[in-house]
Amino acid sequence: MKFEFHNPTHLIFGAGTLSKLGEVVRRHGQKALIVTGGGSVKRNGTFDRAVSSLKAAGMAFAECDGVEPNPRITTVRRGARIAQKEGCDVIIALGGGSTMDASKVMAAAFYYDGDPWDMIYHGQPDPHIPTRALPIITVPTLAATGSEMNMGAVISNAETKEKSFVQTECLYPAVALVDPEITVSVPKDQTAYGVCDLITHVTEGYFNGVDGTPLQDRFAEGVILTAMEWGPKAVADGNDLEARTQVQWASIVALNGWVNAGTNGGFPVHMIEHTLSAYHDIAHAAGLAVVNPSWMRFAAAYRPEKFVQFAGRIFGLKAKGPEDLDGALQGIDRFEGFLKSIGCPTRLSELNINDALITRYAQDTLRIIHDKEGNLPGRPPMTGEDIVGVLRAAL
C-alpha cells in the first residue's frame, strides 16, 4: 500500500458555528458570492442568519440562487458571470452537495476564458484541468455528499444528457463551516438519501479497493455502522441534533480522503448512477440506493470474501467460510433491507425508470469513463453487458 494524503480544508464543526461565517469569510476576501439552491435556506431562515453574520463583519456580497439538485453547467456559467460582473473574490456555497459542487466549478470558471464544461471529464481527449480558483467557503445544509471537504465536483449537461466530474487540487474549499443545527429542517426523504449517499462513498472504496488495507476497512466499517445507528434516528426525528451531528460528521469523514486513502478504488456505482440521473434527473442518492445493492450482488460472485467480511462485521452474520457466497448475499439483502427501512427506493421501477434505454445507459457510462480495455473500472471491471445485467436486476 502506497499513497499520499493531503487535505488543506480548514474544518470548523459544531452546532452554532454559522454565526462565525462573517469573520471566516473576511479572512479570504472582501466581497462574497453566496450560492444557494432551490430556496429552502431562505424559507427556514438560514440565509438571513448567514447574511447577518456577513453584515456584522462588514462583508459585501452578491447572490446566485437556483442551483438544481443535479447542478447544470448552465447554472455554473451564470454563477461565474455574476462573480465576475460583481467583482467577487470569494464564494460561499450555502446548500447541499449540488450547491457546493456548482460553487467549486464557478470558482474555477471565474479565471477561465473558455467554456466551464471543458473542465468536466466526459470522454473528451483533452479536458481542461483548472489550476486556479476563487477561495470557497462551504456551508453544508445537508449531510450526504461530503463535498464540503474534498476537491471533487459533479456537474450535469441537460443538452447532452451527460453527468460527470472534475477533481483537482484548486477545488479544495478553503474552509468548511459545518453547523449540524441548520440540517434539522431537512425532510425525511432527503435525510435518508444522505445516509445512503455517505455509505455508498465508503462501500465504493471498501469493495473496489486494493487488498491489504485492514485499517482502512475498519475505518470504513466504523463510518457505515455509525450511519446505520444514527441515520434512522435523524430520519425519525429531524430535530434530534445529536443524530444530525453524528450523521454530518460521518458524511464528512466518508469522502474527505481519509477513509479511502491508499485503497485506490474505483467508483462504478457512482458512474452508473450519474448516467441514470443525467437522463432522468432523479435524486442522486435515490439512484445509488437502487444501483448499489444490485452491483454488490454482481461483484460478490467475483470476490465473495470481502462481502462475507461485510456481512459479518456490519450485520453479525456467520458464514460457512471466507468464500461463502450465500452468506455474502445474505449481508447484501440485509443492507438493502436497511435502505428500505429508512425510506430509500431499491428498484428502478420506483424511480419510473424502465428497460427501454438500458443499453444506452451502459454505452454512455463507458464512453465517459473506461480503462484501457474499454471496461468500467472496479472490482471486477465491468463490460457493457455487465452494466446492463446490473440494471436489469434492479428493475
Given for the second form:
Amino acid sequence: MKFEFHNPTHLIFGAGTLSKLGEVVRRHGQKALIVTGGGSVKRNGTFDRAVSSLKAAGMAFAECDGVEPNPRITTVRRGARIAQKEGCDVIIALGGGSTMDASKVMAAAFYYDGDPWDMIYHGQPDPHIPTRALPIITVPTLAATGSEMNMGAVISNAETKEKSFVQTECLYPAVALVDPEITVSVPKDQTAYGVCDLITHVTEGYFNGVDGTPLQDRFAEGVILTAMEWGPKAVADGNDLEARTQVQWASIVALNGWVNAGTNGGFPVHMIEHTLSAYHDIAHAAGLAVVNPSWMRFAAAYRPEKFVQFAGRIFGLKAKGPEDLDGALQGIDRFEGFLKSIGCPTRLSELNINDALITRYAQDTLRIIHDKEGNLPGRPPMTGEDIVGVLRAAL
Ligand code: NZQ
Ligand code: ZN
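Taking the form predicted alone as the starting point, write out the structure of the form predicted in complex with 5,6-dihydroxy-NADP (NZQ).
All chains and molecules follow, beginning with the one already shown.
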C-alpha cells in the first residue's frame, strides 16, 4: 500500500446545524451566491431557513436556481456569470449532488476566462485543471454522492451527449454543513438511489483496488452493512431521522477519500454509468443499480475470491472455497436482490434503454478514460467488447 491522504473540508454534522449557516459562511466571505436545484428547497422551507440564518449573520447574497439533475455545463456558465456580476466571494451549494457539483465548477469558473467545459475531461488533449476557486460551502439536501466533502464534480454537456468529471484540490469545499433533518423530504426513489450510490462508491474500491488492503476492506464492509441496515428504514419512513442520519454519514465516509485510501483502483461502473446518463438523462444511481451487479458477475469470473469474501462477510454465505465461483455469484444475486427490495431498477429495460447504441456507449466511455492499452481501468481492465458484454447482460 502506498498513498497520500488529505481532505481539508471542515465537516459540521448533525440535526439542526442548518441554523449555523450564516455564521459559518461569514468566516469565508461577505456576499454569497446561493445555488439551488429545481425547487425542492423552496417548497419545503429549507431555502427560507438558510436565508434567515444568512440575514441574521449580516450576509449579503445573490441567487442561482434551476440546477438540473445531471447538471449541465450551460448552467455552470450561467452561475459563474451571476457570481461575477454580483461580486460574490463565496458559494453556498444548497441541494443534492447535482447542485453541489455545479457549484464547485462555478466556483472555479469564476476565475477562469475560458469555457468551463475545458475543465471537464472529455478526451480533449489538454484539459484545463483549475487551481483556484471561490470558497464553497456545501449543504447537502440528499445523502448520496459524498460531493459535500470531496474534490470531484460531474458535469454533463447535452449538446455533445457527454458526462464526465473534474477532480482537483481547489474543489474541496471549505465547509460541509450537513443537517440530516433537511433530507427527510427526499422521495423514496431518490432515497434508494442514494443508498445504491454510496454502496457503489465503496464496492468500486473494494473490487478494483490493489491487494493487501485488509483495513480498507473492513471499512468498506462497514459502510455497506450500515447502508443495508439503515437504508431500507429511510426508504420505508422518510421521517425516520435516525435512519436519515446514519445513511448520510455513510454517504460522506464512502467518498471522502478515507475508505478508498490506498486502494488505487479504477471506477469502471461509474464510468460506464456516466455514459448512460449522458445519453438518457437517467438518475445516476438508477444506472449504477443496473450496471454494478452485471459488472460484478463479469469481474467475479476473473477473481472469484474477492467476491467470495463479499458474499461471506456481507451476506453470511459459506462458499466451498476461495475459488468457488458459484458461491461468489450467490453473493452478487443477494446484492442485486437488496437493490430491488429498496426499489432500484436492475435491468436496462426498466430505464427504457435498449441495445441500439450499446457499442457507442462503450466507445464513448473509453474515449473519456482509458489506460495505455486503451482499456477501461479496473480489475480486470475492460475492452470495448467487455463493456458491451456487461451492458448486454443487463438488458
Ligand atoms: O432539484 P431539486 O428540486 O432540489 O430536486 C432534487 C432532484 O430532483 C431532489 N432532491 C434533492 N434533495 C431533496 C430533493 N427532493 C426533496 N427533498 C430534498 N431534500 O432529488 C433529485 C435528484 O437530485 P440530484 O442532486 O441530481 O441527486 P444526487 O445527489 O444523486 O446527485 C447526482 C449527481 O451527482 C453526480 C451524479 O453523476 C449526478 O450528476 N455524482 C457526483 C459525485 C461527486 N461529486 O463526487 C460522485 C457520484 O458518483 C456521482 O457521479
Ligand atoms: Zn456515484
